[in-house]
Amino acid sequence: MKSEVCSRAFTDIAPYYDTLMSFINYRGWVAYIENILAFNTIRGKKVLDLACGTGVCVLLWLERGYDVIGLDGSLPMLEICRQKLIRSAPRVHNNVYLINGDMRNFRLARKVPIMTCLYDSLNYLLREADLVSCFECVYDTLSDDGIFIFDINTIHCLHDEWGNQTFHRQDGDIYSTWTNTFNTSTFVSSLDLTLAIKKDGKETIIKEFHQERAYPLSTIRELLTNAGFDCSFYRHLTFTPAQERDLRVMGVATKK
């Protein structure tokens, strides 16, 4: 049995991440983003996907004929992405580039027209200063007519949907326990995640600790505006203006 010492987020969980997230309609997300690109007449075909993780969206962008740069802070997650590319997209390996980097501090040699940051990734930035650094890097890396598309969990989601609750799930051979606690002073949700994986008659236990912070939409708007962006917020996967009572919000930012 594996040690039950808690691991850093997105390390030991990496080989099992896609199974845990198999309910997410990533294809629908990418199709929605392409609608945003069309509405904003973005014609470039190069995407920088911040916090690309195991590369599900990287592969979807490649399918659609885009050149893709994937950046992530977790080497184990990037390794899963690399293995997928070898298996699934050998003919387009020259159209993708993976970077192990920090989305609070990155630079590219050339600017890109499209940047994305999906599935709670911005919520993992626990200080406003971290968001500022990220938005400044995005601004510097986007072409003048470029666009930044992201999602973020709201305070309502972390406080009311997750709250101080424990959830249990069974995904194939993986039994997972999700224990959430919400700090009403800091708006930080802490997650103790435990996986019990049964294979070949043996059980492996993996524990990881995750934290997300929710920000008022007014704060996100202010920080983006200060970084040089115009921005709009929509209810997840719609073009309905977002509200604080939504669970997940999509943000669209363009340079002023």
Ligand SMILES: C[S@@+](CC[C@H](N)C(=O)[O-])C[C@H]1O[C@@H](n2cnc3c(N)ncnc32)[C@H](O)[C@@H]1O
Second form
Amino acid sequence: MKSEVCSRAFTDIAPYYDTLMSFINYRGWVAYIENILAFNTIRGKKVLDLACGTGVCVLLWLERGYDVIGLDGSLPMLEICRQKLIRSAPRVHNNVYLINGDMRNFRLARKVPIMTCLYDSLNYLLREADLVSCFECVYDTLSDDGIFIFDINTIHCLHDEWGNQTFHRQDGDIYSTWTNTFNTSTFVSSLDLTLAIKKDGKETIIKEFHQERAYPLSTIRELLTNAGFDCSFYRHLTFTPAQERDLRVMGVATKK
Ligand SMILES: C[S@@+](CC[C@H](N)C(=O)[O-])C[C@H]1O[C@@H](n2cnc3c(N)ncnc32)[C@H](O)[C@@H]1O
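Provide the structure of the form predicted in complex with the named molecule, given the form predicted alone shown above.
Below is the whole assembly, all chains and molecules, this chain first.
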């Protein structure tokens, strides 16, 4: 028996997201961010993770003794995060708060010292105006001595690494097909993602359409500067100054 679902990005794939991303060393990413925090002498221990998704990093921050707010636009992704929190140690439940919101338009009652936005999430903002709105909200929500740390895929990554190609994967019961198309005028990479989940003699097909846009580093710098930030860019997981030829870049922004 076969059933098929077509859905918006980050809806029906939510229960499978962690399995699909299990190759990511999130623990290493968080350790790297802690080095950035130490380098910038950030002492507060409260993180707002924008576009937190299923909350892999939310749980890692909690494990490291931080208070965490997770914000995401997808309820199904947040629901997976909520279920994982319920299964985790009850003592962390007072230290975490989840918000279903848009990173282009949010406001918190209290400012926070650390804000993160990880794993391509900013690339999901397809217009410069979206980045501007997001950076303005970050500025308003960050404490004056706080820090905003994010990663972003470069044009080189979307154009040359992902390009126009299809690949197939198998992760346990999940067979997936990833078809990317890069538009050289808009710098938008479109992904047709199909999952075939084979379980108990049944096959469920899930299709989602994702789009990511890459921006020149100079544009991101200019938009952050206009929003009131000083910023540095590093090659992801290093402290080497970033270049356009890097695949993923880590941005670090502090208020001027
Ligand atoms: C690739 S996932 C990354 C999730 C998580 N940060 C991680 O590292 O696994 C991108 C996330 O961005 C969220 N997202 C995309 N656009 C958003 C927006 N405008 N506001 C809030 N969340 C958004 C999606 O719902 C999704 O959970």
